[in-house]
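Single chain ahead, written as structure tokens, the form predicted alone.
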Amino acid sequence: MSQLAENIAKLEGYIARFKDTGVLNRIAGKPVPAKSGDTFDNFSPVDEEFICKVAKGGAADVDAAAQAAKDAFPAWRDMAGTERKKILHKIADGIVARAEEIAFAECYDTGQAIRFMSKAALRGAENFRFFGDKAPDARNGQQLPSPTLMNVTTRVPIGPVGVITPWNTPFMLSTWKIAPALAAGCTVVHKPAEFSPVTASILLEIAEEAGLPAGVWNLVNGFGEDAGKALTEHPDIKAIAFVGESQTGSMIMKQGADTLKRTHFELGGKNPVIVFDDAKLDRALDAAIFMIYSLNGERCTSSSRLLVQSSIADEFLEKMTKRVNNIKVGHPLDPSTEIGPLIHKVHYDKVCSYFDIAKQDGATIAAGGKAKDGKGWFVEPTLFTGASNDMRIAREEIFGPVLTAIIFDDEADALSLANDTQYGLTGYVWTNDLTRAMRFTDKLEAGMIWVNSENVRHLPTPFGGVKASGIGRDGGDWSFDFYMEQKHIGFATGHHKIPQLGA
């Protein structure tokens, strides 16, 4: 039996129960259908086969989940941080124990290749361990004496929060948002993306088996216009953490305005990778290819614009074209697969539309530019050359395995092109000139920048973007800045003079 056939056989065992029971909501520790009784069907992008029915939550379900989170909040808030740490570490242990199940389900539900998803569950466990370790110190503050007062600060959890996660790497991103919320002492209502609901259910099941009290974390499946809108408008939900499209983030901000809801947005990007002629070109080539074609190009930090210096452009693009044409597209559970299918027909149609747009704009399709025949939402990895920064393929987030190459002449030209976008999530700079790297990164409009490297995450560092790419930062104490309120208490150290009125 081939490795692919063996993996498919394992997959059937992992998802069989969902075919029988469907994916339910989970409120106050109990799996429950939508109050309306409505469901929607979930299909795999791999072969368009039916996976399971999913509870279609709405306002009534969100209200029940928010009430459960509100009821559970005082006890979870007041639990010692050392006890929350133990529970979060047990969740991490549970994730590791079921890592293969999570990875296989994620591959079939999203189309992501197993070579990447096999590590996603372990990264999720790492998130819970990292923030679990921070839980005992989450409320720590500062001592700020003044001449008459001993001023101290502390942090307190903001309350029940809503977490809305996307479909591209849903398991890992759910842990990235929910782990710090729980470590801070918040309770959670989670709405996963409707295109990829399976692993969210597994994750909450693991958490409750690890001893997380009922109601601390609740799950409502459904669509953005129903469950999502109800969550962002609910008065008992004090904050919304959202990962997704910039346009949706804008909509959420409007929906939360009436309740003055705090928001944290990790949104879209049209991220540049800038390759100067003095860079180590083989490494730059590897990194540029990895950061756009891994994860099917469905990642917010993908380097979807290649800015390459004119003196090396021909040779660099020739090598890149050969590499892109050699990328293996196939079943995501095949260990040799590098690109799997796109998440859904709606997204597949969007990505494919840019093949004609590129031609209309006058760009050249140097590699790919076609859908793959047969079942599933597969497209060829694609490279556009001969592009300019005013083309739609250079300005709009395609969110697929599609790279737009643009040639620049000098440093000033490169900086102008890199910043000429509504987005500002990440940037990647390749040069061996240290002073240039310092100048360039200082002026590059992005929340995160890597020099001579692909995106390598370090959990204590801040993660987030500027401009239309987001508001706020995740990682380290930056996560607690969102999920917690700062509190100041001033203690008088003597009998200082108090002005007397009406004496």
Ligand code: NAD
Given for the second form:
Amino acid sequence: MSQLAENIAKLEGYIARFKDTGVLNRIAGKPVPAKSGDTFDNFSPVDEEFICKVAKGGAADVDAAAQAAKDAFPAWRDMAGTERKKILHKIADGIVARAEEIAFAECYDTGQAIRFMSKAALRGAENFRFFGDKAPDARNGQQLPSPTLMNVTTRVPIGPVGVITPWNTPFMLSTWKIAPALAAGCTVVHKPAEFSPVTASILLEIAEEAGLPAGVWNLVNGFGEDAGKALTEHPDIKAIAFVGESQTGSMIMKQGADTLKRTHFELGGKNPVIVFDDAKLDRALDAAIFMIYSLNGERCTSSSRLLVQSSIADEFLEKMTKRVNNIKVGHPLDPSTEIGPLIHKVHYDKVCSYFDIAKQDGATIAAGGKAKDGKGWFVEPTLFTGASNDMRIAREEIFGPVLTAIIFDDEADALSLANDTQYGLTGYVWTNDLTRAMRFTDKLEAGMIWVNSENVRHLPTPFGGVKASGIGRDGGDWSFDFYMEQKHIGFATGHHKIPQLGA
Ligand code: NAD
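Having seen the form predicted alone, could you give me the form predicted together with the named molecule?
Every component of the complex follows; first up is the chain already shown.
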């Protein structure tokens, strides 16, 4: 049996139970259907086959979940950080034990290739360990004595929070938001993306088996415009951690205004990779290809605009075209596959529409530019050349395996092109000139920049974007800034003079 056939047989074992029961909501520790009884069908992007029915939650389900999170909050908040740490580590152990099941289900539900998803599942476990280790110190503050007062600060968890996640790497992203929330002492209502609901329910099952008290983490499936919207408007939900499109972030801000919701947004990107002629060009080529074509290009931090210096552009683009034509598109469970299908027909239609847009705008399709025949939402990895920064292919987030290459002459030109975008999530700079790297990164408008490197995530560092790419930071202690409130308490150290009115 080939490795692919073996993996498909295993997958069937892993997802068979969802065919019987569907994906349910989980509220106060119990799997439950939507109160309305409504469901929606979930299909795989790989072969367009039916996977399972999914509970179609709405406002009533969100209300029940918010109530459960509110009821569970005081005990979870007051549990010693060392105890929360133990539970978070047990969740990590549970993820590791079921990493293959998670990775396989994720591949079939999203179309992401197994070579990346097996690591993403383990990254999920790491998120729980990292923030679990921080739980005992989460409430720590400062002493700021003044002449008459001993001022101390402490942090307290904000309360029940809503977590809304997208479909691109749903398992990893859910852990990324939920682990710090739990470590901080918050309780959670999670609304995963409707296109990829399967692994969110496995994750919560693992958490409850690890001893997470009922109601601390609740799951409501459903669509953004009803379950998602209701969550952002619920008065008992104190904050919304959102990962998704910039336009949705803007809607959530409006929806949350009446209840003065605190929001944290990780949004879209049109990230530049800038290659100067003095760079190590082979490494730059590897990294630029990896950062746009891995994860099907459905990656917020993807380097979707290649800015390459004119003196090396021809040679660099020729090499790149050869490599892009060589990328292996195939079944996500085939270990040799580099690109799987896009998440859904809706998204596939959007990505494919840019092939015509590129031609109309006068760019050249140097590689790809077509959908693949047959079942599933497969597209060819695509490279646009002869592009300028004012074309739609350079301005809009395509969110597929599609790269737009633009040529620049000098550093000033590169900087102005790089910053001429509504987004500002990441930037990748390739140069061997240290002073140029310092100068350039200082002026580059992005929340995260890598010099002579692809995106290598280090959990203690801040993660987030500027401009339309986001508000707020995750990672390290920054996550606690969002999930916790700072509190100041001043203790009088003596009998200082108190102003006497009406004395
Ligand atoms: P999306 O904004 O369409 O959906 C994300 C989530 O929001 C889903 O769960 C959806 O149901 C929900 N939603 C939709 N409308 C809502 C509303 N009115 N109120 C509340 N919730 C609502 O995004 P997507 O298409 O699922 O994901 C792709 C996007 O996510 C891309 O733009 C990508 O760049 C971004 N993303 C950003 C990061 C980051 O860290 N910056 C990471 C991953 C993905």
